[in-house]
Amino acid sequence: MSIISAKKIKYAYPRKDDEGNETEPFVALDGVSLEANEGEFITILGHNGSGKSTFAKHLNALLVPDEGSVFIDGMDTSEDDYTLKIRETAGMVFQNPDNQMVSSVVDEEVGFGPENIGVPTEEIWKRVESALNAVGMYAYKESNPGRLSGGQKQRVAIASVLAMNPKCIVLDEPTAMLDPGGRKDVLDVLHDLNKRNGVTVILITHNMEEVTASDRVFVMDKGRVVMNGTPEEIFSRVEEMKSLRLDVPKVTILAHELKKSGLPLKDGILTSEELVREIMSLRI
């Protein structure tokens, strides 16, 4: 069943001139069609300006399409007594967790949505301490977020979403502003909450090694979809990602060159475990 459903959206910053005159719109989204199943791991990749920001707000309606529709959930984005509930339902994460941190201390602020939403005293402290149990971060519940590194204030804001029990999580660069060590962990409670707990996970990212594990990948530029698969369909199209100005995993583009001097591989490789296994299965 459909959790997300988006049908040919087109939405237009408006611009003005240098002396306040309003000049012709900047078109961020084209036409944008994406469908997520219920417990899907979806990533959307593109490089900047591609409009997958400006899609990604569309997910919890904090925009809505000048046209086509967004439904979340079955209920319409462009209709404003849905508004909270789409909020509740597809939580959102952006890049800068400190642009979300409202408390001075952990619980405090995992506890702020629902409290927000009038959830009860005893069950807002039931789900804070189930959301940080989730995403590693209980031993910190008395912390100070301001004083936690980059990957830590992420988990944080993970759990502050996880704690308005959302039925999908939307994900803008969360881990551009992190290092390997914080990206990962950050990656690595999205696909534990994704496993185990069924949570839809929409993420959004130029980072190519991030795509790999993910169920569906969906490529845009210039406003559009112009591509959409699983990662092996999506990274076996070497030459059509350069062209978009993307990279592809190191790893698959040495199978790819390898394949082109002769060695015949599979298309689509993604680690490098999975290609020594397909470099010594052949019989050379």
The other form holds:
Amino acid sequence: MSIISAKKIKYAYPRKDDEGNETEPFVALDGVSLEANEGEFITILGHNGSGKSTFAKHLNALLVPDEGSVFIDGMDTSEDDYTLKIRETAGMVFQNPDNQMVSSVVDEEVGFGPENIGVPTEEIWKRVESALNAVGMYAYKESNPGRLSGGQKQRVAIASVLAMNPKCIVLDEPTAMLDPGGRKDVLDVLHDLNKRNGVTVILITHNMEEVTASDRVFVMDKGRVVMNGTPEEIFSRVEEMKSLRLDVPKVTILAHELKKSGLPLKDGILTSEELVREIMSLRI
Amino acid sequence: MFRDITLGQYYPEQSIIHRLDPRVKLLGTLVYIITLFIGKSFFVYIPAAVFLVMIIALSRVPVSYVMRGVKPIIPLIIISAAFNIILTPGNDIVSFGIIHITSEGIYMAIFMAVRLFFLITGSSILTLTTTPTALTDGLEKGLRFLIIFKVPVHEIAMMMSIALRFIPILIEETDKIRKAQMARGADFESGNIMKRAKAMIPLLVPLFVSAFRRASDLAMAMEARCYHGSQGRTRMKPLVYKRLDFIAYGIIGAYLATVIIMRACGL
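For comparison with the form predicted on its own, produce the structure of the form predicted in complex with the partner chain.
And the full complex, kicking off with our chain again.
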């Protein structure tokens, strides 16, 4: 069964001019459809202003579509009665780690979500412990989140969502403010959760390197999904990606150029190992 | 300059004071402040000093760290002392024109300065040894009775704890903006007070804008984590009085009694 089912959703932000009169609303989503099955690792790619963050907020019932519908685990996001249940099912991690932390102690921070949904005290402690262990931050449970590095903060933010036992985690550019080391830690945690605990991950990003290991990729532009498929399928369309002002991993470009100049390589090579293997197997 | 502010900061440590119920600490602080204002002479500071030294020692917060919280208040203490010296009537010691320095004035100035010092140190111990969340919980539970008067106790407590959480972040941000403006030639150091106050505008405007942006981000993040007020909320660290808390109440009571008796005896 699909855990996320978005059907032709449209959403526009109302706009006002300097005098406060309503003007033409800004259309952020223009008929986006997306289905995700349980246990999938999905990346949504797009440059700034493509509507990807707006879409993410629809998955958590922070925004409700003007047209179309979003179902999370069978629950309609436009029904107020489901709002809390939906937010419990689909947790959300935001870009700025400082702005999403409520507490000054890591374990209290992770306990905030379970407290809100009325989990009994002993159960909260168990959840906090297992969530912090899952992201490898248990040793810091009594630290002040302000003193942690960006990557550590973001892992705490992931733990805070995990403590609510979600089936799905939506991450809105979680690595945009991190250094390469922190970025790698966060991605490793996400892949680990996805493989070991079967949590569905929706990762929103504009960093190509984060896309390669995902099951499926959706590319957004101007409020629409313009491409979707496996990373191999997406990156084999190098020219199209370039026209959308999106980067392609360097290895893929190299493979693409080699192919253009005559080497019979396959499309959508994503890692250097793969490229080496392909070249070695060529008989020239 | 901004990084020295320890007001409202938590100092992580495993001490008896840290483990006390926040309600005990809140009441203790309140009692302590009241006793400072009961006394009419320096004698009242003896039990207050004993009480304070005992608490700081038990809390294991380094004295230097506590004193850092007092530093920003020093100008305030000096100003109040100056006014006390000048404005208290009594026997002149020295006088220049309309300014009369009296012995009563000097006495009052020292008396008030000591009082302010005790006040700030004592109340900073509360925040140094209590996490904002515990403080919020304590306030919320201790002031629960105000709900009959339709006071939104939970919401106020929540706002307070978030404000405390964001103090260091905003301080860091102020420092950053300051440096950015200085890099573009802003001058915060020279000129008279008016000029310096004016120089603060390019510092405060971006700070406010960013504070609002953070507030809206945080509100969304809280909503995303199912925050919906106090309704149906459980506690990770529920407040339950333990033996230690009753002993502490006893000590606070004994301290208050001592001060009241001293006052009754005219000290």
